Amino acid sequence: MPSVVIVYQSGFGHTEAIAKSVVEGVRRVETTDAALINADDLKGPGSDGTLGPEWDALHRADALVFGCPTYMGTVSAGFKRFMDCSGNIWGEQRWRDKLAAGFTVAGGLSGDKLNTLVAMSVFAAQHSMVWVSQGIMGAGEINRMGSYLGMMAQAGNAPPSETPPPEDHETARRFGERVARATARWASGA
């Protein structure tokens, strides 16, 4: 069964909430499996430069969805650490031809979230991955941020139980479903 791994970093819980909605969307496609990994749980390279077994699920996945908050106009420090730890994977091109996609959450309507998605897509390109875009027409209740490169949500200054709003969670579910369908097609060679 094709698999999608959502690897995320969340500072205050809002990005984790959206990551769970992405997983729900992936699971709407019954022929695709989903897993959720917190980037903070992935250990960096050991003294010999190798990564631990907790990275194996990422290697086995057919698609990786990256998610993090937008801080100061780019990926969070915790997510950047994950990116930097993948240097040996990049050197070996272990993720070549996997599908990749990304999402981000920020407090502001803009918050320079696009720059975060650009950073994720460049990261995926450096790993020779194939990027899956948002694929949902924007500026309505669904994809209300009007994002096309990846999924965006607005958190505001309330706890994750109150924000992002339901529209952003449904956008995340539809985004996860799109990635799952693309993964199923990609894995089958269609």
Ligand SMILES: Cc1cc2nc3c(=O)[nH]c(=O)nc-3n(C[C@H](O)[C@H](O)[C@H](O)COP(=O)(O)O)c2cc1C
Contents of the next structure:
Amino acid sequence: MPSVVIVYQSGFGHTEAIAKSVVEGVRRVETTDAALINADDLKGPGSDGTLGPEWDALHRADALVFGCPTYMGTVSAGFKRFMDCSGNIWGEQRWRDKLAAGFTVAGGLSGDKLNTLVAMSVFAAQHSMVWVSQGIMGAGEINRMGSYLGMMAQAGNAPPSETPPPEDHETARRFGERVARATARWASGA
Ligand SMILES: Cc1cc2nc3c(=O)[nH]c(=O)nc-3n(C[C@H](O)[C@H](O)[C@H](O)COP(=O)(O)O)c2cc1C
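Coords for the form predicted together with this ligand, given the form predicted on its own:
Okay, now the whole complex, with that chain kicking things off.
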């Protein structure tokens, strides 16, 4: 079964909550499998440069969806650590031709979230992955920030049980569904 792995990092739980909604969206497509991995659980390379078995699910996946909060106008440090740990994978081009997509959560309506998605898409390009866009017309209740490169959510000053709002969670589900359909189509032609 084609598999989508969502790799996320979250300081205070808002991005984790949105990541779970992306998973729900992937699972709307019954022919596609979804797994959620916290980037903080992925250890860095050992002294010989090799990565541990917790990375195997990423190597096996047909698509990787990247998610992190926007901190200081770009990816969070925790997510950047994950990116930098993939240096040897880049060297081997081991993720070549997997699909990739991204989402981010920020406090501001803009908050410079686009820069985070740009960083993720450049990261995917370095790995020779194929980027899947958000694919939902904005900016009504769904995709209310009118993002196209990837999925955006906005969290206010409240716990993850209260914010981002339900429409952002539904945007995340529809985004997950789009990635799942693209993955099924991509994997069938592999
Ligand atoms: C260190 C730090 C930097 C932040 N920088 C931004 C920013 O540049 N733009 C913005 O809109 N929000 C910013 N925020 C707010 C977070 O993006 C927001 O609280 C988000 O929901 C956090 O997600 P998390 O709960 O998954 O960590 C920042 C928060 C922190 C802690």
